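One chain is shown next in structure tokens, namely the form predicted on its own.
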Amino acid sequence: MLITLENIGKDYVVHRKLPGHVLKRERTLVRALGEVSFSIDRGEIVGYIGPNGAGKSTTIKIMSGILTPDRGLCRVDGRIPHKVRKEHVRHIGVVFGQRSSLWWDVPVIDSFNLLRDIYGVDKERYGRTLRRLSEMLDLGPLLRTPARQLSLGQRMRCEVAAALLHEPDILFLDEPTIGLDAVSKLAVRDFILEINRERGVTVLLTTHDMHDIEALAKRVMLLGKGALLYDGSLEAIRERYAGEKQLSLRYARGRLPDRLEGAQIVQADIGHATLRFDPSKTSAQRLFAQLSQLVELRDVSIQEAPLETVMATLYKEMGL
């Protein structure tokens, strides 16, 4: 496995005020991470999602050297993060959306130039790694531009940029879709699927935008209160928690009766039906099957309820 995790813990010191004094303040342990295990394999792209202080952002630092964990053992490509930083940052890119790796003043470029420097990269692999980010990410207007003066989908897209200048096999995403139109959130989705594909970069990425989860990654693992709660692939999380399914037809001849085994007509007009069932009590196929002995069916299509309403079941389901 590249990434591996062992009972990972992290624990963080709040001083909180205590009511009716002005100076003193009591030391509280907060939990962060409590022994999360999961191992990652070359090459995945993985969505690692939960509510606002679960640990996502915790479990990258740790990942990518910048925090060592208080109990465990983390394992990045046979390296311990924290332990060799300086080896480790040039195998890793990562992207916080609420941080920036852009010096605020000066055009774009000047940055790139100064983390070209900083990883040490070859003049002329850096050059044509350059102008390939620049064209996969629409970067040429932007780069002679101060990091001030763009816009959050410009910044984001450079963001991207810089944390792949140096290559690296795997890229650490934290939210970094956060605030984008939905042009800048396509253009970002696309380009990380192609690196994918192109060079077998390994990707986690956290985010609250299902739309990022359901576009880039198959297996999702979800953290709650510290602990991993579920590991496996979206479709499960779909057949599971998805609900009610939405099917519509159009057909040429024949009749719907006013009931259907399995189903309820919500809408029904000539040539035209929609109809709600439950896939948990009856499939697809035997609707359809029922349907074609009652009408020459046209067009069928079945539309899934929306991944938010899935993932809000699910974090209902685990107290979340």
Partner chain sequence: MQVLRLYFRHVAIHVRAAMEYRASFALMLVIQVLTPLSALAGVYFLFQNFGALQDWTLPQILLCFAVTYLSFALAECFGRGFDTFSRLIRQGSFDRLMVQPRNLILLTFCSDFALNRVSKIGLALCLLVYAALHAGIRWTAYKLLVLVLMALSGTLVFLGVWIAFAALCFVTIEGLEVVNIFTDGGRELSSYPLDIYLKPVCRFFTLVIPFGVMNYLPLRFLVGKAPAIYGLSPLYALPFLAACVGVFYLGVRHYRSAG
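Keep in mind it's a predicted model, so treat the numbers as computed, not measured. Numbering follows the first chain given and starts at 1. Definition used throughout: the rigid core is the maximal C-alpha set that superposes within 1.5 Å between two forms. Compared with the form predicted together with the partner chain:
The rigid-core alignment places the CA of H272 2 Å or more apart between these two forms. Once both forms are fitted on their core, the CA shift for D41 between these two forms remains under 2 Å.
Remark: with the core as the superposition reference, the CA shift of A263 between these two forms reaches 2 Å or more.
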Second form
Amino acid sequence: MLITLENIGKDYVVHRKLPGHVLKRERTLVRALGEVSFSIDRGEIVGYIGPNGAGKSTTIKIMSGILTPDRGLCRVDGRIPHKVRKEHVRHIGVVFGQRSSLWWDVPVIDSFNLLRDIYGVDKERYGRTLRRLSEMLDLGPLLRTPARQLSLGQRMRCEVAAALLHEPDILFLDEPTIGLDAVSKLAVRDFILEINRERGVTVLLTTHDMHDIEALAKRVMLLGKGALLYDGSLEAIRERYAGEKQLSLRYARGRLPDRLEGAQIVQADIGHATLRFDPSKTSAQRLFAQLSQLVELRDVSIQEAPLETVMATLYKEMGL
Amino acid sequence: MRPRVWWAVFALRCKNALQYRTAAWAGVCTQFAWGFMLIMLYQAFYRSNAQQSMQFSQLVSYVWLHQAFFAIVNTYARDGEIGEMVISGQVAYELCRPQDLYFIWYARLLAQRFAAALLRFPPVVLVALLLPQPYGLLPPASPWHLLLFLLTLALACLLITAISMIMHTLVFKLMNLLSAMAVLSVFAEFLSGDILPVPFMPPWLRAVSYCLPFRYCADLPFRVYSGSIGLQEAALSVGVQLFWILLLGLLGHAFLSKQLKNVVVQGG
Amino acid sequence: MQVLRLYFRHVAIHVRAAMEYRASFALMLVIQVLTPLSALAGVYFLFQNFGALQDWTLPQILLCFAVTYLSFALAECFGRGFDTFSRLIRQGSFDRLMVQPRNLILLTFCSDFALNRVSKIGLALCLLVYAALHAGIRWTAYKLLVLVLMALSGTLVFLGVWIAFAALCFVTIEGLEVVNIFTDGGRELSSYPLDIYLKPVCRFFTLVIPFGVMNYLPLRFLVGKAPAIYGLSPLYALPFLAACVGVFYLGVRHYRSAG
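Having looked at the form predicted on its own, could you now put up the form predicted together with the partner chain?
Everything in the complex follows now, all chains and molecules, and the chain you saw is the first one.
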């Protein structure tokens, strides 16, 4: 196992001012992480989801050596991150989506060169990595531009490249697609898949965009209120929480009745209709059999319930 | 003219500013430290040569009052929101409102100084009054001096806000509140007697400071209190203060209106 | 060596960034000299009134003043990252530094560089030369060395104070305004020789926060009021700085365990 967390816990002390008192403050302990345990294998891409304030960033900061856990043991590639911070961070790349590691007013390439010096990457190797990265992320014209003139999507591509200049084995991405347009999102996703396939980089990403997870991660970890609530495949969540599916059909000849067995008619017009059914109760085959007796089906499509709806159901059921 | 609106803006801003208690405590501590430092410095100077136009006890009162009401006389105080509004172009929305922007902003700036001073002066004055001599603040020279002190201080507050309004309006021209004000503030600070009390200035510089409005914001009230300025001169100075308030108010108002017209033209 | 190279690469970047805003940079150069000039005028006019400050002459006081302002400007120029440390914490930029494989103090020094202080440094240097020539000191090689030590030690003391107070930001996040008493206040206080103040104040700023070792004590030697050994007192800045760095790392430990 590349990364293992055993019963990791983290509390924050929060001082709250008492009303009416000038100096007295109330000290309260806020539990950011209860007891979180998981392990990640080399080469995995894991999606880390959960509502805001669930402790996702705290976990990433513990794994990056920024924070010291109050309880439990965190090991990354045999290292305890906070104990050997300098050594540890040579082997990881971190992207904080909300913050920039690029210098705002100078061309991106200058920031990259500076990062090369900070990480002490040798020239030849750096040149090779940079060429490869700018090819994959299509950075060519961006490198000569000051970061402040880049669009958010362009900047994020540069940020991701910046985190990989020292060729880390592990990449932590904290909301890498936040605020990006569709094209940039796809570019970032494709790139993550590619470096994972090509160099076997292990990726842990947090996101609120379920499509990121769908496109990238076979495995999902759900964090809520400082505890790990789910660890498994996205498919399993979908199956369990997707509930009803939507069936759209176009037909010639025949008429649909007002009611159907095992399905609900959402909307019906002459020639087309939308139905909703629960596959765990009525199989699609039975529904089709029933329909084909009534009308001549020309075209059908079955849509999953949107992922956002699935996750909302899931969060709600978990009490988040 | 909508005095009720100005009052509402003033009251709201005061209420806002009164919430920053921690900042006020930090301010009080800072003021004490500076006060002590200055008094010790002047004490050393007076030890070398006590024949001065200002008695040491008057100087001590000057220093403490200056520290106590620093929030009123501070030439560096600025309202970042106003600067933001101008730079971001938000100011165009302000213009949609039916009130005269000059008075609204004036009320804001006045409230900022007033409320900040309200939180800071009681502890400083109280402790300074209790301090042993020669470090303590002496009672006012006479009830009349006290009365004139309060009057000139109130007018000083109005005057420096008028000056501050003109500085804030400069943002339209320079687009950088910090720089625009920093240059002016340094001169205003010096000429108001903040770095060096006006009586210690050489005659030519003293003449300059008497011709400009800045000393009427700080030097005047603080010296009236201790009797370093006589009652007659103080009464006359009230007239000068009123003159400056009126003149700078009108200038500031005209300046702002002109700049706002440009905003409208630029904004299409 | 490698550390210095890394630092100066960062400096080059900050200089290039500053040059992106030439007009505002030029304006800052002017503003930076206005405040010390105004303070200087204050000192000058006070001397015109009082003639002397205890047994110190105007050029001697100016020497004191120049060392303080030179040190402060140098510290501001190179140690801007610590001067504005609370911003680094608040904006979360410190997290970014923590994922870089270098010493945190070095990274913080690298994080900012205030080129616009060069005008202030220039002004203070001119004043220092003027005062040194008029203070009635017969300069020897040793005395010149002491003068250099004074300016350097002052820079280290200011940096030390910022580094130690930066540690406070780990706890308070906001940064405490009160600490300005010791930084800005310390600068104003130590622009005069400390023996004009009350004994406890003089002692505090010589031993605890040793502004006195950058000008007061060595100056006494330079003007012949104290033996030559006083000329080495600026070296006290080194253990002071070491202690401040220690405090900083205590703060880092707190940050890592408190977020």
